[in-house]
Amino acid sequence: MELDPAKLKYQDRYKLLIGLVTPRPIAFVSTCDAEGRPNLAPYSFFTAVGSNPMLLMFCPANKEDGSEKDSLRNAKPAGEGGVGEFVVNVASESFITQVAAAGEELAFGQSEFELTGLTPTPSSVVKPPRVLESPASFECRTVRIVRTNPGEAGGGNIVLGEVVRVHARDGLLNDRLHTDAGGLASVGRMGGASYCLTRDRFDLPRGKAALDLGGA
């Protein structure tokens, strides 16, 4: 099968990026408006952009109507009537539902917190707030957004933040800052509605080495 992108909707271009993507990380996002009123929602288009500064990045698409969902109305730059911050909490096994729950939709200003019975905890140097439940989080400053199709549905929304704290559950990280991967037990998101557990792990070397392994 080929498919040309352009002779598709968007919606069926959303189904095959979410469905042979796979797996993707899910940053579980805080933010807070300028009221301080605090919004939570999860964004499997998400990744480590690199580590000198130290970025992430995740991509909220527009709304059906071509408008802005909450978390980039706050983590805009406040020169753009946001905020300018957000957190990157870890999705983890424990409590997958109330992630999947705070993709809910939501007035503006009402609060995923209290609809997932999640614990909002204050960030040490951002304005919004962490979730308690979450083994790791990143405290962020939005660097950029580049919007690839302002105004439209389903366009786009590259927010850039780098980090600026760095939360990791006591017994997560070892002495030389190497990570418990069955502690953190992150979640991937598959397409549909279909997740992923990272328990099944192996370890390859980097390099020709993989091939020597693998007999070839």
Contents of the next structure:
Protein chains: 2
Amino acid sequence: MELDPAKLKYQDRYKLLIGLVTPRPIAFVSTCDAEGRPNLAPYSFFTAVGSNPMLLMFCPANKEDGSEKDSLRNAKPAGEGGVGEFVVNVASESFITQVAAAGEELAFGQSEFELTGLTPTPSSVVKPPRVLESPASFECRTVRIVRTNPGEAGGGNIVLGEVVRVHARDGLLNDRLHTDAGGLASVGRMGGASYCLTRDRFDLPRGKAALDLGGA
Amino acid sequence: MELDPAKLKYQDRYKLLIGLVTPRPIAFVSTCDAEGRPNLAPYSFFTAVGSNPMLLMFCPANKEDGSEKDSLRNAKPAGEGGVGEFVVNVASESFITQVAAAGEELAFGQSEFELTGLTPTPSSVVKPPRVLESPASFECRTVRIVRTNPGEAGGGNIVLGEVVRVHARDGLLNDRLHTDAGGLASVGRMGGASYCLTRDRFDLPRGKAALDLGGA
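Can I get the form predicted in complex with a further copy of the same chain as well, since the one above is the form predicted alone?
Following is the full complex, with the preceding chain placed first.
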């Protein structure tokens, strides 16, 4: 089966992306506006970019009316009306219903912290609070925003941030900075309303040695 | 526990990213050089960006000597010595050992298709072949490359591509273009040498309705 995206509605292209690009990590992004009012929203168009400098990115798409989501309005530089900072909190099993709940569209300035009951706690070097319940958080400064279709519905925006602090719950990292995946209990995003757990893990060597293991 | 990335080696920052940003989808990227010689490599710094236009991105970091990986050399525009096209093939359980094997560094021009035994098959509108064994593939044209630290070890590069064709195995998509996640059997990338399956799935509504379900 072969599809030409040019012949599809953007909503159908979106369905293909969320169904086929899986499992996606969830950035539970906390921001605040210039008055300090906090916002919290999940984004699964999210990944790490590089380690030198240490960069993360998330993609808040334009809304149906072409306007920008609150996370983008808050994360953009001060010169553009934002505060130029955001926090990526890792989404974990124990509060995944609250993550889904924070996907609700609230009026600008209304807090998803209140809606979900999650706890804002001060960050070390950026203005937006981090989520106390999260096992790990990245404090980020926005270094660049790439807009792919400004003002249009479904247009993508890449918010690129440099990590200026990493928080990890005690015991989550060992002395070589390896993560305890069981302790993290991260959750992946699948298509539609679906999520996946990360409990069913296995190791593979890189390169030819993997082939010696035979088919998975 | 709190860490300042400025005080860590970039290799340690990398360990934090791959351990904490999970589960990551795997782009099994096929490219070719100007002579048509194919290359195949897995990238988990990968996500969808937007649906209008339909964009994907993957991030091939610079190598330890600061040089560019083959996938980047091939995907960059013709004016810069590449072919300006790439294919993202979805990594699936049935050939995950071959995906790991293709992570091996081969000399430029040597083919990971030969190493792994996977089957290159012609794409519809781009030069690089797609992977026949993959349940779904995205043919992409490079629209932009963002280099975050050119020439430096560990520097990140964002290769942004517009999807010009989507291939899906018969039966994978229903008539509303929803993906059968069980048929896709995608695999996520975790920290170190670890992967996760996506068989353990659950649904959550978006917004307040999720809270009515109680803690997960």
